[in-house]
Amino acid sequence: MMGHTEKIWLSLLGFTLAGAWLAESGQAGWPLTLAVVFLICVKATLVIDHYMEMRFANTWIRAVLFGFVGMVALLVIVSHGWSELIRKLTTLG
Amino acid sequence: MLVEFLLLFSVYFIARAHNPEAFLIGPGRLATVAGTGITLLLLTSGCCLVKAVAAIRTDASGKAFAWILGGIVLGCGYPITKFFEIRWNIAHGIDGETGIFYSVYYYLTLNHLVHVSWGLMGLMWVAARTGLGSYSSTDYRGLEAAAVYWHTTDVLWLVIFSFFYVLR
């Protein structure tokens, strides 16, 4: 019988193959960006909570890890929809 | 490591904002199979480490040792795959000077590879300690710490994979 760890591992493999399929589809735009954000968040949550066992850890340590994932997800969205803002903020002169 | 990579990722976002065309075309020339293969290897290696920690909690150090060894073998698949991926890249005219997308790709992926190499050395150390019976169900902090480091490299790779092979 399949255990909890194996189910998490198989889910991670499944989400990875979904990402590979998206990569090969060659799409671009909001649907792809949001799909990528979803995949990053779901896969990172599975690794953080189930591989690293952070669901049993100190709330602050868990918050730091999820803060990192949230920051990356936010930056992916901003870099797609508001790249002009990033350009302005990072242009000298 | 997270703060370090958040800074490294800012390079990606800034370069992407200033060169949207390069980041739109760039992923199409990379070998998705290599990025996918590395992801599958790391996630499976991580699963072995979860099993190793679970085994040591029941004082099954022989089992834990076998799982760590499995994790190391699969983890070593990463640098091997990377070696063939870079060879493939070079054969297809992709090096660090091909364009901004590929410069950032080499910069981030090779940085990650360095961290994975440290992780592998850490795993070899805890494998030796486990083999020598240094860990038990009441003291396995060293093994747990190495496993958490290894899983952190997993999380970082999941992001890097999305940046260079999937996102356009």
The other form holds:
Amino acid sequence: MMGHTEKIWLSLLGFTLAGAWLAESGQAGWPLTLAVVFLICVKATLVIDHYMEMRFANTWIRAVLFGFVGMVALLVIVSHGWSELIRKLTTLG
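Having seen the form predicted in complex with its partner chain, I'd like the form predicted alone now, please.
Below: the lone chain, stripped of partners and molecules.
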């Protein structure tokens, strides 16, 4: 019989394989970007709540962790939506 931890682990594995499949699909665009952001958020939530056991931790610590995840997700969106502007701002010459 499979326990809760094993089910979470298999879910994480499935999400990772889905992300790899999406990366190999070659379909760049907003749908892919939003799918990646969704996968980041779901996987991070599972890891933070179940493997780091932060579900009942201090709310400030939990907020910092989820804030970090939110920042990563936001950076993925920004890097897709404004990649040309970012390239111009960070290129010498």
